[in-house]
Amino acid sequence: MRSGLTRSIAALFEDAHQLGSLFGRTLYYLLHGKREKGSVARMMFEVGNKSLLFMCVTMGFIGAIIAFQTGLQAKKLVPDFSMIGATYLKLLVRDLAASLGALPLATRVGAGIAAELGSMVVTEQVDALRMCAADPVDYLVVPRFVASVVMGTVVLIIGGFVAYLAGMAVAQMVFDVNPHTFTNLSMVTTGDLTLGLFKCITYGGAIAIVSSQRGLATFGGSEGVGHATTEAVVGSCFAIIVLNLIISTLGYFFVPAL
């Protein structure tokens, strides 16, 4: 048992130190790479356009669950609802809207990129990129990275909005608060909209590393594609979940919730 415990151990620091080693690179041939014309392009495409409906969708039934629940919650401690839009929108701007929306944003994301790359190995078209002099972190995972951040901020902040619109619905038909009351921005800070925004971002980036990483680390055939596909998933939202807990604390340091 306790020699499993150690491989174990000692597989999930070689995941690390492969993950810091990738993003490294990603980070050199962001600035220094030579990658195919239209390539961002298309990613942005296939990270952004095809994730909204999605991301929209999952987020409303959240934020109407989220707002549902705090109002059944606060009903039985004040009676005055009126800063419940305030409050709402804090801990949406603050954390929930980045932290909830990009656990299914990796399901979407980070399925699609190690699939997708784990193809691409199975069949040797990453060993042909190679033979042609072409780093494959350049030409393949750079793209998905900057798409990942970049769409994905974005999403994640339409997400946030959705869920903000759905909150508001829920409190006008159940708890009879007006839509001018809910919509207060009184509570919510220059330093809540920074911490938001730099979750968003990480995130998006922690996706398409984590997922390229699996994606790339495929061998077999099919069956090696199917569990570089799961594990991008699981690994992504352990890794969305551990960095939340890392920016959430240094946040309440740096940027407390006033």
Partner chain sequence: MSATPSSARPLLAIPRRIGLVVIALADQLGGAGMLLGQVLVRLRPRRIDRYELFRNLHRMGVRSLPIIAATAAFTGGIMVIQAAPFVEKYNAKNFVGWAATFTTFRELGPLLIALIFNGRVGANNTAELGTMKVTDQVDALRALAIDPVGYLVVPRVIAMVVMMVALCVIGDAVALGGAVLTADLLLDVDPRIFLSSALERLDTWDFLVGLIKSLLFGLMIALMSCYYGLATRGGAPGVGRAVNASVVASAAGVFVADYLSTFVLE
Contents of the next structure:
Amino acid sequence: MRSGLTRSIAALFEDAHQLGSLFGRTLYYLLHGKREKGSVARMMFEVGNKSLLFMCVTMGFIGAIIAFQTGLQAKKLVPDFSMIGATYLKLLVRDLAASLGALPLATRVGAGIAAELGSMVVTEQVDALRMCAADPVDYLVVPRFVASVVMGTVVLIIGGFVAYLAGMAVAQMVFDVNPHTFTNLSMVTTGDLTLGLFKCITYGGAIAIVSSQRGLATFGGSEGVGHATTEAVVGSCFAIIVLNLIISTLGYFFVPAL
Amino acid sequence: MSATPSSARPLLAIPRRIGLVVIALADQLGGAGMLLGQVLVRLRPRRIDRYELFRNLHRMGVRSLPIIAATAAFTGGIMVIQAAPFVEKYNAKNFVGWAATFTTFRELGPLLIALIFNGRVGANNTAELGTMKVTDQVDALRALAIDPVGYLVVPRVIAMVVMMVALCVIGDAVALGGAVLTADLLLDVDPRIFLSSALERLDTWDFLVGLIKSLLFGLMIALMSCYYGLATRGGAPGVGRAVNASVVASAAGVFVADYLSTFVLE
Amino acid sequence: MIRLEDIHKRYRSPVLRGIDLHVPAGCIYALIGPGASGKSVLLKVVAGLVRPERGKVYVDGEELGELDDLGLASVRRKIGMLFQNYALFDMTVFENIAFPLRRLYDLPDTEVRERVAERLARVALPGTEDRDPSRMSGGQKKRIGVARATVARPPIVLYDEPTAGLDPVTSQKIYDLIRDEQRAQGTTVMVISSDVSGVLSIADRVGMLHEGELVFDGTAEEARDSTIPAVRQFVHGLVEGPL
Ligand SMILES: Nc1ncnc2c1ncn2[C@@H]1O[C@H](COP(=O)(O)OP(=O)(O)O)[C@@H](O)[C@H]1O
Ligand SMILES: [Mg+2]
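Structure of the form predicted in complex with the partner chain (previous: the form predicted on its own):
Below, the chain from earlier opens the complete complex, with every other chain and molecule after it.
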């Protein structure tokens, strides 16, 4: 048990080191790499096209659920629903749209990236790239990173809107709060918007880096690809949760909520 | 899946695509439903393969424990931070315990644990069954007069459901720990006040809602991952596709189950 | 040009066990040996794609173990490589072959087209630019791989089984191509092959791997006349022997 624990802590540090190094190289090639025409656009289409519908559906459900829970909680504290829309919107902007939306995004986008890169590794295409003056980080990771940051943010924002609309519907149907009362921006500050946007961007980047790292570290045939895909999804989700705690703590100190 | 040329009638392309998606969805839901029926029919304690069951319990549950515990601890902490502004504004220190644990127990805990469980265990399960399918091992079982559903699916479904619920109980405890710690460090809320606030205001029901949800999520993930695994076709690339489809379908299934159960279990 | 000193590499079991090898500039070095003896791994060590646990790899005067990613990338610019399983990208034939040219140089499109067409003619696949490699036969993929490995005229070329799965006539054409190019450009070549008589017809030197060790290293003539039992058996395709 003890050795198991120390081993998993050592593995955690090793993973963190690998991810940091990949992130560093990605930034390097982002500035110094050779631009491939259209590769970023193609990846952006992939990311957006793959995840938009899925995101809208899941964020619709999540929005409805969270609004319902917020309402339940509010009912126990104060029997007044006039502020439920304002509170919900603040929560959504500041955290939930990004942090909850990022998990389904990781499932879809992260799995796609890891599966694609993993199968390139086991068919030796990544080695072939290295022999063709194309560093895999430059040629494969950078476009995915950019696409995931940009389109991830876009999709998360759209998902946030859907969640908001779903919450509005629930408030109307369950708690009898009309959409007009529900649409209350008074509690949302620029600080909240900045924090939320920063989270979206960070999660988009984290999904790309974690999934690329897992994909490029694939070994052992097609079973290895399945394994890498799994690890990419789990690793991305875990990274999002850890980053959320870090960013939220910083936000608590530097971006006062009220 | 495959891109069918529909350039002749561009206007029909979108309805056509939606129609194809709906048909595929109905097919898959029907398949998963049938599988549930087959599993239920075979649920006789004597006939379950003990060895398979314990092997799956161990590998699906015990080995997911570290990542699930870490997720839960962070989630507890995050919920405290989200509640913090309100606590400070209304000086409601005796509410923070309840505010943080209510949503974690009822909603976020089970949901996040299910998503991670899906990525780890569900995907792995589909990959394993899919590999057995494309290497004809499933047919080999049939040839040996061993029923694949009874031998492969039933122990997995039981193991996943049991372990999802068990992980949720553990996750609740760890999340509580994470929340207490964060509240103490960040908001200077005494752990005793935190716990008493949480325990006083939380019903057993809030805790039970989370467990019932976990059970449903576990069942959802189990059925989807087994169904997609056994429906795998087309060699090694087919396994990859099956894993992807299964992860997405399970996640969607979890969200739908969550939505329905949230309103039913009020 | 290429020098290996005491190379050790293991995966689950040892694959390379102390390889010392020297390939002078302008030499065609044939690497032969039974399956799973570590030939492909050795070639990847030379290309810097596999890092050995022990030992030094010198390519054109630089020790690969001391280089970081960028340093390795600059050494690899001097190397063209054909992979045993082709490793073609999911692009058309033209894009596959043009890929290293585009990454290395800023050539005008017409020149890229010309050079790709010239390569395709050289490997006896003229006019196949727009085809999808995944729908071509193994032998055709091999030849596209050869074209991609040589299109940028690197000073070192590594071929992993260039003639596996090819009929005897095409095989000979590929060997002639390797030989002609090498003579014309003075490239240094390492070529793995199981087709011993074919590869010996063009090789200057031969090395034989057996169970992770270099059991023979000498000229093609010496290989034919070798009295080492394993080499004798392998070179002459005998049934009796230690293999
Ligand atoms: N990436 C790898 N992981 C594990 N084992 C490997 C790997 N690459 C090669 N091997 C093992 O090394 C041995 C030599 O392989 P290889 O060099 O491909 O043989 P060959 O001489 O036929 O080209 C084989 O037993 C193979 O299983
Ligand atoms: Mg080989």
